[in-house]
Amino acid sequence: MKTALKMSAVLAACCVALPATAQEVSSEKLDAVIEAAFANASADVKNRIYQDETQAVCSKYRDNPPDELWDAVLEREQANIAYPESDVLMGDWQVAMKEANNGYGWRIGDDKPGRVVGGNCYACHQLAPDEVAYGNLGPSLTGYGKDRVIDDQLIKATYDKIYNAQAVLPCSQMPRFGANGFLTPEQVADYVAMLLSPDSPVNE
């Protein structure tokens, strides 16, 4: 019982401790210690370490700013989102499914450089009802386009959503697949497909 305290009590010092220690690092040495330990990094892993904009607002205000930089960030993603040149925005489930459920995300020092990457929808998301093994940081997609009518406003927001989420809500948990150069408007196109057709499993 005794050993059982003492550990609570170390343990409660050093949570206490630890936000002083923090608040003691600058963050132009923090910077400087990131600098040196990616000075030989590739340009895509730099480009994955530094914040851009939104996400300097988002890290600030721990996913709550103010309602003027939050319309800011609203309009700043928006204005980020690409369509296919073809105007069509659902394209092919079938490709969407494959793409979704290969387990290859975007990884750094691609073993493989030109392979399709796909969204690894399902490290967050259940697709069809019959997968056993998904992450739950997001909700349930199945039978998503099941109850709704699907319409050109519906598909229009889905794709938005999937291609640039914090253009929907600003410091969304979901990856900017279409923004970052993740998926390409006509992948993200299959994706609308996938969650919206009758026929995909999804909806199943």
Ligand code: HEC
Second form
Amino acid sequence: MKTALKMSAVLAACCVALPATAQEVSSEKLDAVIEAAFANASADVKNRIYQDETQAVCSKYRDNPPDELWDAVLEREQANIAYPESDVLMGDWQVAMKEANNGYGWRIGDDKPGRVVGGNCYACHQLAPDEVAYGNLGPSLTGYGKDRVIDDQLIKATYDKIYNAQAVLPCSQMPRFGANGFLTPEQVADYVAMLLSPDSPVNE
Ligand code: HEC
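May I ask for the structure of the form predicted in complex with the ligand now, the form predicted alone having been displayed?
Complete assembly follows, chain above in first position.
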């Protein structure tokens, strides 16, 4: 009996110690360490270490927010979609096709001014059927335009999806390319053409 009591005392000591250790790494301390690591970074880079409201909601609810927050994400993300000044939402597929396999851009300390930021679509999607290297986090987009009726509604829906994936599906793993300033509205329109144009290799 005594031994059992001693054992439980040891266990209690062990197990109260664990949360105490965990508490030492408070979110304030963590923030301070992260901020110190980025102390000399530009304001633009520093901004990227903080979650925006949508990311915070998605983290908190593990990408499955309750209905009212889901709707709030959609509303907030839809509100930040911008369109090209020309209002042409279907641009040049050849320009996008050249960049769809390019992951260049937004590198800390290595960005060359004026160099085009790539869409990096192949990292997550299959596109042209003759490209053998592609990721599969996202669905295959091969034949995307071939299988659909191309009208203004589809062109706009495709534009909105690429500009801001979370304006369509909250907590999507797809980057918010236009909304976060990775791609310009004109570039997004080029990617729309890459997916929809009958001449694009995606629809071969
Ligand atoms: C980091 C991974 C990732 C990258 C990079 C990425 N996507 Fe996606 N994409 C996804 C995921 C995951 C989905 C499915 C969830 C969703 O619909 O948001 C998706 C969905 C889509 C859809 C909707 C497909 C459908 O059938 O509804 C389109 C269109 C699309 N992506 C286009 C693109 C284009 C164009 C690029 C490059 C500019 C790109 N994606 C880059 C992950 C990615």
